[in-house]
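There is one chain below, alone, in structure tokens, taken in the form predicted alone.
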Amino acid sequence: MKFGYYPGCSLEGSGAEYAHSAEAVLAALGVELEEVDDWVCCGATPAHATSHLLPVALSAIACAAAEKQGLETILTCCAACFSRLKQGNHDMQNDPALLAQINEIVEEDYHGGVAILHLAEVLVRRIGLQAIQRRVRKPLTGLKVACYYGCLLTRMPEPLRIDSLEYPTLMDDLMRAAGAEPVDWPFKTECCGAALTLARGETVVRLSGSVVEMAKDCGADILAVACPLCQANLDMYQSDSESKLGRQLGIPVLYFTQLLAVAFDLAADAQCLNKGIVDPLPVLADRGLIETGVYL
């Protein structure tokens, strides 16, 4: 099984542990990735707020490159990249005039023949939960995981949506296949504050704190995420949230692929467990899932 691969900017930097764990998990499942040639930024959250054409044009560059490489699909991990690429590609595929205009802008000849897939849907619907279960070497038994989808993964128009808007379950299904216990909680798709970290930091502290607090109150040991910005907000601002709330939270925030890498018993450099602010090693070691010495 082979897919075109769009890493995106965050997975090349602040979200590198997402990239390392995702690539290792896919390799363990026999999936081949071919990186899209000369990909550029998807535009993330700012581009579409200022121009309709800009994010579509950025999507077209990646899609045209994949089409030239003979790739039928582009797999991406970041929720923001998925949202922007899928929306832009959908707009071009359903509007011939827009497609012609974008091709002229980016000087490409994209025909609209590429599909955009998120890693979670590839794992669940293309590879399958049974294949995931067969690859598990260290079941995450006893680990209670709150799967956090955030805004961008499911808050899309109906034709583009890959999961329930109100109560998505793709990551929950993956965690259950890995042996963990997904937590039933009401904040799966609440906003963490997104990109307001610089302009309105207090808002991020309040919103991200409420998400982590709800996960804790619902009995979660760990938060699993699929977005580098969500991971940063929930992890980095947790101590600030504790000060505001007047209580200790201490919930590690990991990418769902890191937990799969643990369940697959992959090497420590694939799990990347020593990158977060809130240390996940104690809770994982307590469950007998890791030996902390290898993460120094």
Given for the second form:
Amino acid sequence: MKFGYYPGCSLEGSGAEYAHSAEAVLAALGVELEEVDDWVCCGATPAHATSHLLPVALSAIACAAAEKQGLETILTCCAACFSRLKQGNHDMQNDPALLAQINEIVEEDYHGGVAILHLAEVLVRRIGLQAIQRRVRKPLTGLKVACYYGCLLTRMPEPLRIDSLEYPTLMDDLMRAAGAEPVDWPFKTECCGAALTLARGETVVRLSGSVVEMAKDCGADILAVACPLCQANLDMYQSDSESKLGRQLGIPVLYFTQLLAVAFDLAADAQCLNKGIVDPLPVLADRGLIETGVYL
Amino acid sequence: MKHQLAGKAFHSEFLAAVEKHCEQEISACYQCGKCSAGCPVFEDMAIAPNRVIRMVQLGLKEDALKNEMIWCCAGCSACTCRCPIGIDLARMMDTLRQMATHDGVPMPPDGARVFTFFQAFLDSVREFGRLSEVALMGSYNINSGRIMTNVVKAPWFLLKGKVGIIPHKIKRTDRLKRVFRRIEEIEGS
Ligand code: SF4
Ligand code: SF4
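Any chance you could show the form predicted in complex with the partner chain after that form predicted alone?
Below, the chain from earlier opens the complete complex, with every other chain and molecule after it.
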């Protein structure tokens, strides 16, 4: 199985552990990735907040490059890239006038022949839970995982949705296949505060704090995420939330792919467990899933 | 919160202009408030998202374009996904931000900070084709005169190798600059 691959800027920077773990997990499942040539940033929120055409044009550059490489799909990991590329691609595919205008702007001849996929749907629907289960070497037995989907992964217009709006289950299914115990909790799609750190730091502490607190109250050992911004907000502001709430939280925030890498017993540089601020090693060692010595 | 209408200017053409720009039937909103009930940032705002819609319906252009809500909107789309009649409110927020910028409407302090961040982000994309997190923090801090809150956490980021120091640069930056320029010409900003 082969997919076009769009890593995205965050995965080249602060979300590197997401890229390393996702690539290693896919390789372990026999999936081949071909990086989209000279891909550009999706523009994230700043592009669509300030321009109607820019987010579509940025999507078009990646889609056109993939089409030229003969790729039929682009696999994304970051929820924001996924949302932007999928939306832009869909707009072009359904509006010939827009496609023509964008082609002129970006100096390309894109025909709309590429499908944008998210890693979670690829793992569940293309590779399949059985294949994933078969690859597990160290089942995550006894590990209670709260899967946090945030906003961008699921909140798409009807025809673009890959999972339920209010109660998505893709990551839960993956965690169960890896032997973990997904927690049934109500804050799967609550907002983490996104980029509001700048305008309203206290809003981010309030929102991310309530997500972590709910995960803890529902019995979670760990939070699994699929977005670099969610990861940063839930992990980085946890100590601020703890002071605000006056209680200890201590819930590590890992990408779901890092947990799959642990279950697959992949190398330490695929698991990247030393990147978080809330240390995941104690709980993982307690469940006998890792030997801490490897990371010292 | 009571909204004082006396002495306000009503712009009858404003509603139609917003509807055309965001391709949404804003006039159909019947003020059920479901969008605001699920909005994560509303609790910290003086004006709820459904009030912003009401301002547009009434043609209260100044109020709709200069409030903090349009800038503090996180773009989470909870409102859009829950509106019983399918109004894409998140898209209307994009439209209002774009109109406010285009018309040079004075921004509330929160809005100015968010806008400076958007600019710094897009400057990095325009320059490198990719977002450089270090360049972003640097240029945001210079342009806003305010240290990015995240920088307080920066030692952690650097220590853990969380922020890429060297910006990745794409090959076809010339083409990308032309793309940005063309869009600016079309959208007239
Ligand atoms: S949910 Fe829809 S109809 Fe209800 S107030 Fe919001 S925009 Fe109007
Ligand atoms: S998109 Fe904006 S207005 Fe709508 S719910 Fe989210 S933060 Fe509130």
